[in-house]
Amino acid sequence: MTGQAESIPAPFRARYCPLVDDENAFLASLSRLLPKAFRINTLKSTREDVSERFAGYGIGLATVPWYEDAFVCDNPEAGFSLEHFTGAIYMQELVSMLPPLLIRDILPGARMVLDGCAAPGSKTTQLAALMGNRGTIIANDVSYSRIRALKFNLEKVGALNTVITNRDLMAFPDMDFDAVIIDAPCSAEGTIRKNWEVFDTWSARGVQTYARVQKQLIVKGFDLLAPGGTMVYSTCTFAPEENEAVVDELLKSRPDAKLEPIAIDGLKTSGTVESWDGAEFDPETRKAVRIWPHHNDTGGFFLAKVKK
């Protein structure tokens, strides 16, 4: 990454710096490369075995306080290791691991789980591991070209309880899922630390385009929940239009939707934006959380946990 904090576009600064607790730390974090991270694929290996192997390679690992099967690596060679190629580990950004963790307590007994925007499979493969290959996961993605990567990753990690579907989620047939994950396509502002080129196409207008789709996806995901089911809505963007405003739209259109508080031991989270561009959001949205890059040395993320 060649970008520096000084080269972050002024409109981006003006938009988001007022939302953070420490403007300088936030901007500085965006200019640092994202640490390499992976999780243990418990369908094939254990953290003890992988730790021993990496020690033999001379590759240092740091544990993650909020997820026992996640590690941060000080050497990019981890992505070229035998463990990666055989599926014993899965290279994955730390914040990307969060949505499945929010429902890990219900996964062992879950009958049907939907990953509505699944490709390339990071969360689907994690779900399969957390479920111990029991129950059934429907891994859906609208993009046929991305399905190839999803299929490859599922096969590599040994996920046996997963069915792939290639459909527009809005046309998905009525079903009752115990849990649904909607990791929505977004403007990806939170991924700047690994892809500075996000700034090349970034605009407030583009944010609005994503938000229109996201509002449809979150409502559809909720409608696919069985009574008593749980949905996780997430994005890797800072935009309130794609986060709080989307959850607010769900609450307006589905009165039986209730948010649950989110707390993950060892992970620093921040409160949500309560109003934006003249609009006040439903107080229920305050149960969602934001993750800013400078708080946990991660990418940016937003999470909402919804109960039906």
Given for the second form:
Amino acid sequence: MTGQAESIPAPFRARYCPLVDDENAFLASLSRLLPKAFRINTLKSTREDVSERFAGYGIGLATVPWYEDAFVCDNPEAGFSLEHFTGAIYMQELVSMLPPLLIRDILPGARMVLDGCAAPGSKTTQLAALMGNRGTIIANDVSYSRIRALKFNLEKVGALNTVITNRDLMAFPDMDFDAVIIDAPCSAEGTIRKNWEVFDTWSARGVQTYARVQKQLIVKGFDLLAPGGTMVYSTCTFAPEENEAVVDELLKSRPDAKLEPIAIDGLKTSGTVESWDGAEFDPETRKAVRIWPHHNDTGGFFLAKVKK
Amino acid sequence: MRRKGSSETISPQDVSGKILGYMEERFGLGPELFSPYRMYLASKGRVYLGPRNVPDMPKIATIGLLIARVNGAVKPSTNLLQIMGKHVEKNAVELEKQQALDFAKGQDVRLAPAQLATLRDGYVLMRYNAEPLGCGFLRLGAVKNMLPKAKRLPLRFI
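For comparison with the form predicted alone, would you give the structure of this protein in the form predicted in complex with the partner chain?
What follows is the entire complex, opening with the chain shown before.
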């Protein structure tokens, strides 16, 4: 993890530097380690209690302007705290907290919610907290080996309102979910700040493989929504093939899909890529947002909120 | 209570009643804490507490969380005692700091006479500063550690 801006592959720079407002700030941010963060598990504790205890430990916490239950904590010892042991806090990267936040207004009364690509459970555990352990969450993951981590984390936070399924989302029967989260498997370019090895296998062609799967997942996720339901599609990558192009595909194949604007107080979001590789995306895709690492000192992220 | 798997000899209805009775009698945990959920009986007497509304679909790996094992007697899980620990009214051990550190890393704990005063032998909730840590088994003045291995941690800040 000793990445320097100079060692970022040239094709990577060529793809993404033209998309950002400040090339130098963007490249410099990629070389800085990602600050560690956690979320208060409101099923077991409160931010007041945790803040007070960490102050007692002498471990500094920084608040996050856009989420009252998130804290940045750069002391690696936080993982050896009583709060981590009891599940009062959940270690989670900041941008990974965004998908459930986009639907937090509908979660308390939701009857049935799907986390389509759930392991290792960051979003599922947050959904359970925002639902107050009521309703039902189907936490699905196609990978059997990742189910174990998912189960462990659901136990840790005390998420009683969950059902774990282990199958290909494409094989799901017809269902009517109030909300669906598709945090899609992706080329993970936005996680470079915690995982420099992303560059070891990175290639512009690699993103095409993910894009094919993502296009199937977003359409299936939409089909699983009840009328009036809401889906959040997200990735932790910069590639337009895996972001705007995937949303564009949904809009083409499901004319009843409508995007909703996204605004989170205190979080700087950026506009989408309007055309790529000679193709113009549906103007509706502009309601999605990008989160660049240098704007909020986070990983990179993409979010689209879709209404049926 | 729904049945999951078919290797049990005890009926699901009996298990539900047995668990609710045990939780109230042993820990003072009333049935209203369980009523938003449903119990599911799996193989080897494992009982899960999960959502009432579960769609009928294949490839379900787990419903809710493991709250107890019932093989004759009821054995509560650390999951359950962590979730409902703040409501526990009896058979909870208030630990000293060193005892809490020992318990969290998986060691058995010997209790002082004052700590034993209100306890009866059997499963107990281990608590530190009102925070529920997990499940232990009290016998002859010592608590056997029942924390699952994966949950043990050498704590530095408590």
